[in-house]
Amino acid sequence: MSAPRLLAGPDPSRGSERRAEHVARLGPLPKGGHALVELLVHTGLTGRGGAGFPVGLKWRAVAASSHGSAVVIANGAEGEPHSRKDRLLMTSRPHLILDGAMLAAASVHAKQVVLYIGEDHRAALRSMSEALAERTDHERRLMRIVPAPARYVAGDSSATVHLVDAGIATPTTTPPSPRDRGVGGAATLVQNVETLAHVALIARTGTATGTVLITVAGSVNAPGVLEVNAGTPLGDAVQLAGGASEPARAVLLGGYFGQWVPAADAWTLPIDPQALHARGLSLGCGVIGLLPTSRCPVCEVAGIMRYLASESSAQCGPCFFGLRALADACTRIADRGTDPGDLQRLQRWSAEVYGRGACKHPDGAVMFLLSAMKTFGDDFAQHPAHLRRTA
């Protein structure tokens, strides 16, 4: 039997799969519980929201701390600018996500389920709302939708907890982690919606799904979301997206908290969270972004750093002042040309910012910048003045 796929069934472009069609295709909702948790441990499923933590181990920990009062948050914030996979899944396969959320609730003994959906993802919000209305009375009482603000940091697990508790999607200092003390002080399972959809299939088949959702972006002929078999070479995925629209200089793997890889080294990389981790890389949120040779990498990096600085929660100096200083130095190099002093400041300030923030946002931005300076070292060292700004 072939491995189950998230996007099997009706064409996702048709919109939401209704519950009757969903049940006819996949069968009724299985039971959650200890056996499912152990099955997830056995399959080795990892989270698809960015961190890549083993799902079964995470569910074990929440179940052990639950005491019947745990909370499940289905995270569909998807604040990464180029990512589209989660909203496609919420729009086209909402019942697969709701099934996963219900299985999670049963397995960790949760008293409520929060469907945390980006407020700008209107089609996804509509589809999930309509799907929730089709569920049983018990399920509707257990689950509720909470819109997530359109901010990069809103998808952080601690930010989801903070919004549900206090109405503000601000990441908070850890420890404790949400799985130890989350919403209302209860053990809280925060799980990406793609991860929950995988769980819904694993519970039905008893086997790993073996697929990965990715968003191919940048200089490709047909950018968008693909479901590929785990281990598919990155170059093959680019071909499935219509191929590169022009020669690629590098690939950004994992979105804005990801890493740059020279194009020559990227094509053979396996699209598999565990295999990439073994190579010191991460699939992160599943974005594969191609940077063409026609674009200046220093200018691209400076623009992304300005964006990440603007997304600061402004709750600590390393994030609010540190990221702004790093972004300003990158912009000076992009606009005025290389300055040895700015190159030294980028290295020194990166070391001073990393690990000192109130949340992980500054760490992610610093890792992105250091990856760029390694991959595009010659460009940073010999960048000409572009003088694109007058201010």
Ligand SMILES: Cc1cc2nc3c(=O)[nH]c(=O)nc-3n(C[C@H](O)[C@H](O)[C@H](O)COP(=O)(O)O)c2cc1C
Contents of the next structure:
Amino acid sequence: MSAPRLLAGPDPSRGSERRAEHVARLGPLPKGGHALVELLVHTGLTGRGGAGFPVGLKWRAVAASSHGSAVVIANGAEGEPHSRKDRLLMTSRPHLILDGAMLAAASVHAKQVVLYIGEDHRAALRSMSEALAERTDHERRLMRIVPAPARYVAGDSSATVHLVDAGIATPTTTPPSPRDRGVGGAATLVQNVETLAHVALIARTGTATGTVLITVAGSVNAPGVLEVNAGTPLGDAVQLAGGASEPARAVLLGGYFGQWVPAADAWTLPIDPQALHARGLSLGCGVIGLLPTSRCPVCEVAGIMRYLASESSAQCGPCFFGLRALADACTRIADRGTDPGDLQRLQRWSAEVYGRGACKHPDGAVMFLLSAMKTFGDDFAQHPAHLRRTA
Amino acid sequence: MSKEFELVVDRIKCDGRGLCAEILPERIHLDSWGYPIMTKGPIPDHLMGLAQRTVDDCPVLALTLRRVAAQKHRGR
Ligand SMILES: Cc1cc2nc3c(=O)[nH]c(=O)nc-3n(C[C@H](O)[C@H](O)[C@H](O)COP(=O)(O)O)c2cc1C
Ligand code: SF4
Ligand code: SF4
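Can you return the structure of this protein in the form predicted in complex with the ligand rather than the form predicted on its own?
Let's see the whole complex now, leading with the same chain.
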């Protein structure tokens, strides 16, 4: 069922693949440039950091406004609490990511590459810096590692630019988008590390990899990262993760900016960015989280809303005050029981907050909450007081 | 070239005291926390003078008038 491409080769749990082994297995780094950009457009590869934007189109745009001074940022912030796939890739296949970053640099005519890595991801930082030391002089002059603070919003593309420019990993107002005006004012390509690893293989084979990395989390027997063929039914992926450890109530698809799907509808869903998009869902950053029937969804949602509110960078009023108000109302329902006024306020405030931040943090949080209120409507409508807190 | 304009607020700069909504209540109202919500779509000609005044009078220079067709912006 699973067909490793990115994770082919030595057992990823054994750690970092050395450069000699990587080259012996896959051959030398192919050439980047216009032909590769068009190949990426043709294969339809989409970004794996969450937003799912078509990669080829972004490279085209940055190449067009680069004037030989573009910047590439390989985004290995992985701030999503349950996601592990970027870390596993940085720790086990660093040269795939460096190959992808070099191909991006050649294709958009970049003069520097930043490897942006969450500072808490220690093994990933070590593996990436060891791998960088194995590259050519030219590559080592071009690429450098920048550790990023362990905050949820530090992975937003404008925040990555802000950290590189000013040492502050908070989002900035867009437009201008980093693509038009990023690091030092130069056109900047921000690309997730998994996305870059796919590019490294596509450039070699000329065809789509056809796989995605996912992190299966929550009530499964063997939580962790899997590489599956695009289109694999979600239930099969759960089986590959050891199966559900207890009866599942619902699945959270795509992490904390994702959507809840009732378990009965979830198992047949195809794990494929385009197919999910067509159903109004999103694979997001690839987290598939199982909520067991033994846990209270309202308390779970309240806990995640408090987390997302606390991760606001507190720069924009509607995000800072709005997410706090939403989290407080969820917590009141969880602690003291349902109040119809709070249910109405959740709906009204969600509409007020959506689309009104400098970045998409509030939008992600609101989408998450609205899907929870839809999927767990009865639980929100009839929540008892003083239920035990599970969050 | 379109001559239609809309008001865009820089969410990071805006500190939400709502002066703009007092100047141009026809197009701006405040959310539950006192931050401005702009009515969607181009500003009618007869309100352009007042719209310009919100831009000039905003204490933190958070407002800009932007050509509707020139640049797409997200949100409100
Ligand atoms: C609040 C917030 C947090 C984000 N965190 C990450 C992250 O940790 N890693 C990541 O790759 N993208 C993250 N993103 C998405 C990036 O803004 C950007 O879309 C992505 O890195 C682009 O790469 P891709 O097209 O290859 O996915 C985040 C976005 C937002 C709004
Ligand atoms: S929307 Fe929220 S997280 Fe994004 S920049 Fe504004 S305050 Fe920070
Ligand atoms: S006048 Fe300026 S600072 Fe005050 S609410 Fe309006 S945009 Fe925000």
